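Heads up, the chain below is alone and in the form predicted on its own; it's given as structure tokens.
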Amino acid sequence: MSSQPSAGASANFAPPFRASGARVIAIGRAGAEIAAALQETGTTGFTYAVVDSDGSAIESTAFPEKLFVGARLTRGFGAGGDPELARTAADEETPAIRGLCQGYPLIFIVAGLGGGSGTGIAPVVARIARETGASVFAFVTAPFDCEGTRRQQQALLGLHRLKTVADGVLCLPNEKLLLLSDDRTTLVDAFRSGREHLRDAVLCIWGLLTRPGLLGVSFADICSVLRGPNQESAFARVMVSGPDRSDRAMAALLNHPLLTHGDTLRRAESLLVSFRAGHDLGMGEIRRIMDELTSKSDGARVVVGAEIRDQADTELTISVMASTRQMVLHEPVENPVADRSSNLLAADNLPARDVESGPARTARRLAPPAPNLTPELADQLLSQSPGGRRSGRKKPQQVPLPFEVVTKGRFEKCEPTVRRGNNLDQPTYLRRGIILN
């Protein structure tokens, strides 16, 4: 467990990002009304575009650069749903997609995962924004389990797809931030929602890399947490004030829905934690909470983060990143790719040093496209899913059906009818080998 945080450790890191500013990429109708909640907070330093393969719904955007991928493909009617469609139409667009990511040292991708455009353009932008020499964060949800168990299929293998390629990836399930409401929240509630904390996490991250604080974290230290095994993320921010702020944090934290009242935190395999306070910020306060947070993790990866706000505020704010492992792969994937984390990163083809170089570097980054998933892969990733279809389930087997047995009466002793090697006389069912329920 690593909890010892390195001052000053993001120094070299924040000025260019900061100067050159950072390209928010929103792929699909999702991607676009994430992208829309952070632009609506005034956040200086990015720049947006929009990509999608519905023509329709790119069009009704606000974004002014926007990139419509399948018009040969699509004809402008979207994916369907179909995340091959969508991915073979982006790559017809690589050109075009690479002048949107030309001289940006830093791309975040926002996209919901489960349909065509954000399941399968998704990991074809991390590539080949990749390959311009920029560093590369997805933020995606995942579908609700009410909206079926075909995407929440689609989501897992595009979010193992986008993590081949990706620096690092948060994925929200959509069904966690249902613990944030009740039987009375709209449907538009629920999305809003989700659009606000993938909306958090992205600023969170930019702010760790932006703003120089008292605990520095480092573009690595934020890798480490983001990429790798784990198919789930959680997110969790409190804001407190006040005498007792830190233990009211503490307790606030342990009860927070989407740490599921801290049992994320005991599977947590990686944790940043990243503190944003006035002056007044105390050692012990930063002791206390993190001192109970290890505890609760023990184990896991921890990265820790400090910032003095300039302004005299008494408030705290306290981020929770955590990634849990729960996919786990027996076999090497296609295109296989060294990794320092994990076997299902596709590190870049460069030393160790140029990928610890941030955004100063501007050589291309070899990331290699990602692997097409084999029917026998692909099973595996579903039967390791909670919702997958195959997880846990044995094939069912036909059991007799309480048919009443009638004789064939004056047929009894005629020959069956046997047609190309068939037995007529059988019910289809019985040929065919149709498990009926």
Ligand SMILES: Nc1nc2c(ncn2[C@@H]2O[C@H](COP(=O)(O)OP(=O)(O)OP(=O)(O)O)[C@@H](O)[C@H]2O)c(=O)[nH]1
Second form
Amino acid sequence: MSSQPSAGASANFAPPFRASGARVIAIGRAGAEIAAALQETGTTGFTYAVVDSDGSAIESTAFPEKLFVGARLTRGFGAGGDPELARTAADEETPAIRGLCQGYPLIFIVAGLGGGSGTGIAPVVARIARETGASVFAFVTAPFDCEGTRRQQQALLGLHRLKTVADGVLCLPNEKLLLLSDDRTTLVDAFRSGREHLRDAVLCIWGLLTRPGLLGVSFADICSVLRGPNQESAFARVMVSGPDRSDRAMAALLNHPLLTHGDTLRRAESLLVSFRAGHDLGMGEIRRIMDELTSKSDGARVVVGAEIRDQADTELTISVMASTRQMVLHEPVENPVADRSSNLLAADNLPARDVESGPARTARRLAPPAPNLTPELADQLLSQSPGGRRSGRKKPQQVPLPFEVVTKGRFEKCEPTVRRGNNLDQPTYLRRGIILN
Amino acid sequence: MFDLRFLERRPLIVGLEIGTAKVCAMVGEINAEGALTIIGIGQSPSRGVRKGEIVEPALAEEDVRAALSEAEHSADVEIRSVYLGVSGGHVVGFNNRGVQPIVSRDREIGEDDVNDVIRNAKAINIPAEHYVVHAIRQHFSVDDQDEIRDPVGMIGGRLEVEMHVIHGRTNRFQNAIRLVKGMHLEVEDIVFNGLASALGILTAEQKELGALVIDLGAGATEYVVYARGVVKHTGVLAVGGDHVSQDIALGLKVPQGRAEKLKFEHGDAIFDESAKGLTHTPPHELGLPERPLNIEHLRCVMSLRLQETFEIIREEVEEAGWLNQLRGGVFICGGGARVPRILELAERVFELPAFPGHARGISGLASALDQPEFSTAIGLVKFGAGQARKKNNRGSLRRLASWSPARIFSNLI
Ligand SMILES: Nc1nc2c(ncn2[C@@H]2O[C@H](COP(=O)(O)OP(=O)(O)OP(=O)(O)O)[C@@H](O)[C@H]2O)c(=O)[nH]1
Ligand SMILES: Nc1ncnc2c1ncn2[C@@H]1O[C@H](COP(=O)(O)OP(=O)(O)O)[C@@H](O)[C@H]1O
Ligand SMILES: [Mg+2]
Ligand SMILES: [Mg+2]
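Could you switch over to the form predicted together with the ligand, since the one displayed so far is the form predicted on its own?
Let us now look at the entire complex, which starts with that chain.
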């Protein structure tokens, strides 16, 4: 029964990350600003580091730990919007990046995708971080539509890569923020709002992982929402207090622009709902809200967490993270990195993982990740069509992901071909997560 | 004896497809016995069209001019008017029903009732900026009796008609019409390309059995379902050979033009063991060594795209409820029909027999009829011939006045 709230592994839940704290690695300018927003909250347990391929940006950052990649490659000029260059630069600095990761079992990567540094470096950092044995979550923004298709495409490929290496990725498409604002909102305001949302999302995950919960949420539960083939993940948080707080919370969520006024809930594949309140929060209240939420998101996998705080007021905070299987990369992307918990993929419609091509391969991997598709898996991926039928007998072997700009090329002057949320102008193989190499 | 044939030459019927890959003008003539003959063809590579729609009118105009002038030369005629094919992702088809109570005392259905019910069926809810290209009568029913072709004279309480309506954005159609009219040519009618292709290919028997026609063009793929003799479903997917080439360009990191060429030389609809390890090292140009190209990847990328295209069409046709009505099979035309093993792929995806589309019921330049790219243009001529015959049958020589939104619907297809 996938639509029933699963209470996570509450019995044996222990907050493993509280003592060790978390490493926040900020990449690029947008990353540094998100990290600054996090730091402003005064949350304890985070240590920050900044990585950038832009020398001047890194100089101006206030964080003491910083790594400039690409000194040689770009002669200090920075990657200037070129993810490929930034990625190569980061690869060359592997030992230094490893140094930033070592000793932290939990690593949060924050960045804005679309430019050079964030897009190119974040996947490299995520990979290296995982190689050190850390759990890695990435919180990223995707560019505004008005930033142009080139940035969008770059971001898309960056996101794709990130998803194949991180334990979880939350991507906030900046464009969604416009739903929260009016015409007078400046770009600066819009960016700030993006930072703040990502900040809240980081704090939400951090809270779930570290504070004793009424319903403990395991690491695997979180991964099940943040990881998978989902191109779009939404995050919304509402705060209410007073007597009829559950009703108002529910109304606010169903009307939340970042959940596209309830539409995201309806299309959600998985939902993570986190409650935070004082001791007056009862099981009945949670149940009532969850019943309503699950009825709105038919068929979604739902994970619930609750955190009881010592607080005098009646404030109730509900955070919702929803992953929808929409947009471009709608087909499952095989994650070459070992899943550490067997239920990670339970909710995904990924074909059963081939045992032999699974965990063992991962740690030594240095090159860009390439899923080893077994013939059966390949067959299934190929036949994972709208109709879900099996037909081709194809065996795509590994394929390099062209980490280059996917321009609209011949289709520059016409409308994109979008069908059921998928942009069909994007190559089928990319959307299906087939890596050519 | 003087040869006076030219004096009695029947009106020409010219089909014009402004395609994404090529502009094609096909000249047909109905002889004294009423048989349709193709007497000339003109073609030009198309530069101003993307996804089946004109994006650069100036270039498109040049190409249309070139194709028409070649057609005039080849048929040795002067072209004055054309049947213009239209397509694009904005074109949609759906079925609509009209109902008319029979109020006359004897409850006998008369011509008026038929006209009224058809008018009711045409009172459709389409977006204001859309124009109806075709409203095709499928069949009538009287009370509970279905599948009636001609209800006049029958007795009943309620007359219904099923129509298939194809519509699209008015301004997009106008772009094409304006371009043709700008050359001082008359547009006799606009016709949905997919419908034209189906007309060009299917025999009456295949239409009766049920058939799916897929026109795999460069910028768009049109599909049409015929069953029980009438059009049941139509659609356009703005994905075509250009997408295949673009995917290859990205996958192999080669320029688009190069990808197009590689597609022709090494393409295949099916990716299997035979592609394993295949590479192609292009001949050295200017003495520079070239890197070998991975043909295995090309095949993988290409088959994924083609398979997806078929799967989407399958899904659409299945959802509309026609998939199990296709006893005649699937017919593939358009340039994409040239891809090796495309029929095999279609058979796998649709789980039906697949055939290459061949032009039917038309004679003339044999070479023209065998090309899968020409099915649309041939179908346009066939459509035009049907219209001309209808007009003659009605005893009216009145040409459909120049195109206007108030134009009479073409019913009998
Ligand atoms: N939330 C937020 N997003 C931003 C901000 N500035 C830029 N972005 C977004 O982040 C993306 C990447 O921009 P940057 O972070 O400036 O780029 P970078 O990663 O430093 O990469 P290069 O400077 O090109 O090497 C942009 O496309 C924007 O969508 C910001 O201040 N806040
Ligand atoms: N042998 C072939 N292999 C692969 N693709 C082909 C082959 N021949 C033609 N095509 C493709 O068919 C398309 C042209 O088909 P056509 O029906 O003429 O298009 P349109 O009607 O849109 O102008 C082009 O994309 C071309 O690359
Ligand atoms: Mg920067
Ligand atoms: Mg065509």
